[in-house]
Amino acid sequence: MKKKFLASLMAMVMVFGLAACGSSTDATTTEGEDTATTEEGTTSGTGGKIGVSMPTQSLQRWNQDGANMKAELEAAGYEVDLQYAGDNDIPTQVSQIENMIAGGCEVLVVAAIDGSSLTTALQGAAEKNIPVIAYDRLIMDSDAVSYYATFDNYKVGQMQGEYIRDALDLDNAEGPFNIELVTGAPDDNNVNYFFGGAMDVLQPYIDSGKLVVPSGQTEKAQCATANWSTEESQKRFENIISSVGYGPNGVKLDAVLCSNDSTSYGVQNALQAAGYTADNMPIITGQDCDKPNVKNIVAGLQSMSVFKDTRTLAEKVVVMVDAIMKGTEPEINDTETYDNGTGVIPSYLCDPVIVTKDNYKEILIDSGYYTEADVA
C-alpha cells in the first residue's frame, strides 16, 4: 500500500476538565446533570442519553477508553450507557447496540469488534436518525456512520517502520538484517493502516535485500493475530523461532515489527523463553503503552511503543457529541482518507507519539497518565 495519507496537526482544546475515572462495569448507566460548566465558564452539554459501546474489558486500553469516555461525557452533562461486549463477543455487541437504540440513546459512540459486523444493527440507528461516531475503528459498509474519531493510524505504522529503519541505520549499514512481522486482528480495519504504514517504510529495504524475513511470512494475512491476542502472538512466534532457528546462539534476529503492545508482549514472552534477555533482545515495536509493556521498555525488553492518549481521544469525541447534540457540525480534519464502503467518513485524527526508555517519564508520568508505581 503506497498511498500517503495527510493528517493535519490540530491543537487539542481542553474543553472539559478530566473527571476521575471510576471502575467500569459491563453495563453502566448513570444519570448526568442537564448542563456542565467548562473551565472557561461557558455552559456545555444539553442533557440527553449517549450510548458508548466498547469491544472488550480484557485489554487495558479499552478499559481506559471506556472510563475516560464515561467520565468526560458525564462531566459535560450527559447520561451515559457504557457497555463492554464481553471478551470481543460480536453477538453481545450487536445486542447491546440494538438495546441502546431502543433505549433512547441520542448519539452512539461505537468501537467495533469487527468493523463489518454491525451493518444490520446500525440500520435501526439510521432509521431513527441517531448519529453514530465510529470510535478508533472504522465501521465498514454502513451508511449509518456519521463521523469517525481516531488517531492517525497510518502514521502509527509509519512511526514503527521509521523507528526500525533508524535503529538499524538501514540507509547506511551494509546488512542484511533479519526481521519478522506481527500485526493484529484481520477483522480490524485499522490493521490496514498500521501494517500498511509500516510496510510502506520497510518494503523497499525488503525488496533490496537489506531486510530479510527468514520465516517468509510477509503478507498481512500471514502476520495477523486474531483478537490482537497475546497468547496467539506468542504461539505463532514460538513456531517462528523453532522453524527458523532463532536464538541467542542461533540465527540472529535483528527486529520484530509488532503493531501493538498485546502482540508485542506475546513476542517478548516467546523470545525470553528462548533465552533472550535485555542484553540481546532484538528491536521490538509496539503501540498503546500498556503498563506491562512500559515496564518492559524500562527493563530494555521492548524498544518503543506508540502512545495514543485515550484522554485526548475521549475529549475530542465529547466535543463532537456536544456539537451534534447542539445541532452544529463537529470539528473534523480529514475528509479524504477513510472510506467505509458507503463513502468517505468525515474524520478527526489525533496525533500519536513515540515512547521510549528515554522519554517515558515525560510523556506518561509527568502528564499524569501513569504513576511511577504503575510502571515500576
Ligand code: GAL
Given for the second form:
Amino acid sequence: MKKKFLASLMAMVMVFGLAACGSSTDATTTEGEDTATTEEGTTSGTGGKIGVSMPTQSLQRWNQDGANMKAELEAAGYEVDLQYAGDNDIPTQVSQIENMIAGGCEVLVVAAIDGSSLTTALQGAAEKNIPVIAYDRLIMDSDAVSYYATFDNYKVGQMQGEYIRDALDLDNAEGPFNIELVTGAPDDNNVNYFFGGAMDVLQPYIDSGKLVVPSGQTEKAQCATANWSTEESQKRFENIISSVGYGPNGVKLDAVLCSNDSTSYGVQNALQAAGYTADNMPIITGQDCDKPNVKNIVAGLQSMSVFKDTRTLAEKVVVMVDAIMKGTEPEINDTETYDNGTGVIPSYLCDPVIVTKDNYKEILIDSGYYTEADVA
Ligand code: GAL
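Shown: the form predicted alone; wanted: the form predicted together with this ligand:
Now the full complex is given, and it begins with the chain already shown.
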C-alpha cells in the first residue's frame, strides 16, 4: 500500500515539482535570503523552497543539524525555511509545519518533537503532494511520510549495552553488579530502539542476577526523561541516589545506562553532588558527543558516547531532497525496520561510532568536527 502511494507520489512530485518550481521564486520571500540561487542555471539543485523543522535550539545537536542542512541545501541551489519549535513546543512545531505547507515548500524535512502529534498537520502535505522526510526521529501515524533518514537507532542502544557488558566483563566476572537505567523522551520513537537495543544486551544478565537494578526501575516508562531534559534526569537520579543509598562510601553503583548525553549529564551532576569523582565514577554511557560530555569523557567523568556525525546525516538528507526534487528515487538502505503505523517507511540509516577517551582525538578532532579548544 505504501509502495503504491510512493509510486504515485513520485509521479506527482515530478509534475508538481516542475510546476511549483516556476512559481516558487516569486512566492518565496524569506527575509535576508538570496533567492537568486533558485533561478535557473545555478548549482545542481532544481531550485525551490525546502522546509526544515527542528525540535529545539536548547540542545547542541539540533542546532548543528539545522545549520548543516541549511548550508548544504543552499549550496545545492535551494531556498530553505528553517524553523526551530521553541524549546520542544509541539503546537509551535505544528503551526510552523502548517506555514511551510501554506508557504510553498516543496519538500519537508521534519525532526518531530512528539512522533505522533503531526498526523493532522501533515495531511495538508499529503493533499498538496509535498513529500515529507522524517529526520532522525520517525513520524508516526502519517502516510504523508515518504522517507526516513536517521542513524541506526537500534545499533546505538546495542553499542551502549555492549559497552557496559564488556567494561564490567559480565561474561566472566562474578558480580553481581549494580546498574541503573536512564532513557529519553517517551514520545520520541527513537527511545524504543535506544532502550530496546541496550536492554536486549543487558536483560539476560539482569535475568540471571549478574546485574541488579537496586531502584527496581526497569520499565521504559520508569526510566524515561521528558524532553530528554538534563534537569529532569538529574532530579530523578538524585532521588535514586538517596533512596538506594548510593555513594562513594555507600552502596556501590557500577554502571548507569544513559541513552544520550543530555540525560547522562544530569546523572553525572547528581553523582558529583553525591561525592563521586573521576576516580570512582561508575561506567556511564551517552550519545551525541555534545561538547560538555566530551569534556567529561576527557576528564574521566563519562565513559563513552555514541557519535552520530550530524554532517553525514545532513549530507544524506540533502542528497535525498535533491533526488526527490529531480523526480528520481533517493538512495535507501533499509526497507524493513521502521513501520510508522501506516506501513514501513523506506529509510537510510547512517552508522554510529563509539567515542571514548582513547579515540576522541581521531574521531572528533582529526575529522574537524571539534577543535581541541572546543573540548578542553
Ligand atoms: C533523539 C536523537 C538523539 C538525541 C535526543 C535528544 O531523538 O536521536 O541524538 O539528540 O533525541 O535530543
